[in-house]
Amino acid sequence: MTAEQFIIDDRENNLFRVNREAFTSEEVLQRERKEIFDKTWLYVGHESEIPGKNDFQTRDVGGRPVIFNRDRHGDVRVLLNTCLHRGSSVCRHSSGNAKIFTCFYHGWAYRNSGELVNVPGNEDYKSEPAAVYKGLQSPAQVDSYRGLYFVNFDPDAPDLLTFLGEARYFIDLAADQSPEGVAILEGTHKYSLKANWKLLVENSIDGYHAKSVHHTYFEMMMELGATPPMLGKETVNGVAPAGMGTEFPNGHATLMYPANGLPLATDSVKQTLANLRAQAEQTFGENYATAMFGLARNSVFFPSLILIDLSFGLTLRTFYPVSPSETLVTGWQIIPKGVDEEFVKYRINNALTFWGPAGLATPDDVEALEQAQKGFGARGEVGWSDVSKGMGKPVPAANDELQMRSWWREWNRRITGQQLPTEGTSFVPFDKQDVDA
C-alpha cells in the first residue's frame, strides 16, 4: 500500500517531512524506476576508465547492464548488454579490451560499435538476422559532460546541460584542477547496503551527522594535528567558516565549507597542490581558483551521482537501488593528471581514511543508515522523518537540510507531480565571469 502524499512541505512553520513509506515500499520503488531511473540522466563512468580503443567497462546502470566503451575508431559508446536473439549478456567480464563480443549462448558476435556481423548458422534463416535485428541497442540518449559519460533512456528528455543547469559549476571545478585534466585511479569500491538508496542520497549531503556519526574520526583528526571541517575561522568566497547548503534547479544539491588544510602533508604535497593553483589562477582567474581550492564541498546531482571535492580527495559516487531497503554502490577516486606519485599517494590515503566500506568513517555511516530502515519497521506507529533543519534561515548552514530539501521537492515532483517552490536561490561560490567569459 501506498500513501498518497510523500512530503509535508509546510513554510508556515518551516516543518519538512518525509513519509517513511518512501523508503519501504516496493510500489514507490516502481514507481522511482519509472519516473526517475528510466527518464533522468543516469551516471556511466568517466572517460579516462576507457582511455584506449576497443576499452570497455560493463556497468549496471538503472537496472541495466550496459557495456561502457571505446570503439576501434575511439569513438565512445553505451551499449545494452544483452544479445538480440535470446537476451544473454554478450560480454561478462567486469572490464577489458576487445574488439567483439560474442554471446556464449548461440554465438552471434557483435562488433564493438554494436553491428550483429556473425550468426552461426545465418543460412537457415529466411531473412538474415543482421538485416532484421541490425546491431545492439544503446539508450535513448548518450552525452558527456567534462569527461562524465550520462545516459537516459527517455528520449524525450531534456539533454543533459539543460539537466545539469548551474549546478555544473561543481563538475567544473573538479575538471579543471589540473590543466591537463582529472583522471579517474585504477580500483573501484564496490559494495552494498542493506537500506533504501534515499537514505544514501541524504546521508552524502549531509552535514549535520558528521560530528556524532563521525565523532572518532574527527578525534584522530585533532590527534594528529588537522583542523575538522567546520571548525575553521575564515570565510571564503562569501561561504561562512559554518558552511552553507545550496539547492539548484532539478533536485541537485550542494553544501560547501571552507577547507581545512591539509592533515599529514609533506612540503611536496603541498608544494605540487600550490602549483596546481596557481596554474588555475593564471587560467581562470584568483576568484575561482580559491573557490576550487580553497572551499571543499560534497554536491548532488538528482538522482544519484555524488561527488565529494575536498583539496585532499576527490570521491565520485553513484548507486542504485536492488530492491526497497536494498542498495548498491559504486565509488571512485579522481587525482588531477601530471602530479607526482608522492601527491597520489597522499591523496589516496587521506582520502582512505574516511571513505569507502574499510575506511575509517563510511562504516559508521552504513550502520546509521542500516539501523534507519530497521527503524522504519516501526513507520506504522511512527510514520514521517524529519528534514526541517534550518528551514527558514535566509543562509541555511552546511549543517543545515536545505540539500535534502531540494533533493526530496524534485524526488516528488517526479512521483507525484506536485511542483513546491524552492526555498531562496541558488549560490555560486566563485564570480561566474570567470568561466563564462
Partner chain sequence: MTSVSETPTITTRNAVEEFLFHEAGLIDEWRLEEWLDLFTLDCTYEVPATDRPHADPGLTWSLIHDGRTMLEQRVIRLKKPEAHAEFPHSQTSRIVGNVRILAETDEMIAVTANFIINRAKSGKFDTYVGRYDYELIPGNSSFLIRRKRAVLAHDMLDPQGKISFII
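Now the other one: the form predicted alone, given that the block above is the form predicted together with its partner chain.
Chain alone follows, minus partners and molecules.
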C-alpha cells in the first residue's frame, strides 16, 4: 500500500477519510506491532499498585508479558515475564508479594530484581547459566511521570517527557486532585471486544456519539434534575458549553467541556469534592483548580492510554490488539488519596455501573464498535470512513473530530513515514505549571 491509501487529508475541502483496510488487515497489524508498539512509550502501571517492597503486578504490554514490581530494596522495576531457559512465565499470578520468581516448567528462580539465583541441576552445565544469562530482561527504557510508569522497547526513542510534551498537563490535572496524590483503586476491569483497537481509540475521544449511543444516561440525568454535559450555559476557563477538542504533538489529544453533574452524589461526596477544590485553589490558584474540577476531559496519549475525568469518576484505560478484529481492554479507577469511605464507595459504584463491562456506558460502546467492525466486511464496496466533523473550524467543539484526526496523523506518520501538518495550535485551559522545576 502507498501512504495515500490509508489517509485522505484534504484541507481544501475539509475532508478527512481513513481507509477501512486499516481496521481489518493482518499486514497493517504487523506493521503496527513493529512501528508503534515496539517503538512508542506504553503505559504499564501506577506506583500505588505496588506500594510495598516485593509487591508486584503482571501485565501484558504491547504484546509482551511483564512483571511490574518493587524489588526488595523498594526500587520499581519492569521485568519481562519469560524464563531465560525455555520461555515460560516466571510469575503466573496477577498480583502479590514475592522476593523470588520461579519458572514452574524447570524451576529456574530469579530475585525480584531480576538476577538468576537458582538453576536445578546447575552442576550439569559446563558453563553456569547464571554467569551466561545474568537475569531477567527489562524493556530498553522505563520511566515515570506523576506516578504513571511507562516502558519503551526502543532504546533510541525520545525520552518520556519529550514524548508526552504539553499533553502531560492533563496528567497533572488528575495527579493534583489531592494534596496527598492519587492512587489506583484495587480491582481491575478486563474485557475484550470483537473490534479493531483503533475503533476504541476513536470512541474514547469521540464526543459525537455521546447523545446517540448513551441517550439512556442523558435521560437519567435529566430525570434527576442534572444538566447533561455539553448542554449547559457556562463557559469555564475559556471552554464554551459545547466544549472543544485540542491536539498536541505526537498524536496526543483531548476533548473537554464544562463538567458533568453529580446526580447520584450525596452531600458528603459533594462536600469532599468542594474540600479538594478549596485545597487546590490554595495550592495552585483558582484558574488551575477550576480546570481541575470544573471541566470534564477525555484524553488520549498515543497510542492507547486513555484518561477520562467526568467529575463523578476518573478512569484510566489501556488496550492492545489480539488480532485485527479483537482487542483486550484493561481499565482502572483513580481516587484522590485521603478521601473518606463514602467517597470511595461512590467512585466504586460509578466505576461498576457506568464504566464497567456490565455498566451503563461500556456495553453500548462495545455494541457500536462491533457493529462498525462488522460493517467493514463491505470495505470492497464502501472503502473509507469519514472523520471530517468540525474540520476547518477555528475552534472545534467537543463533539467534533479534531482529536481523532490528530491521532490518525501520528498513526499514519509512524506507519507510512508521511508527515501531515496539524490543524491548529494546542490549548491548555489553565495557567501552566512549571513541571520541570
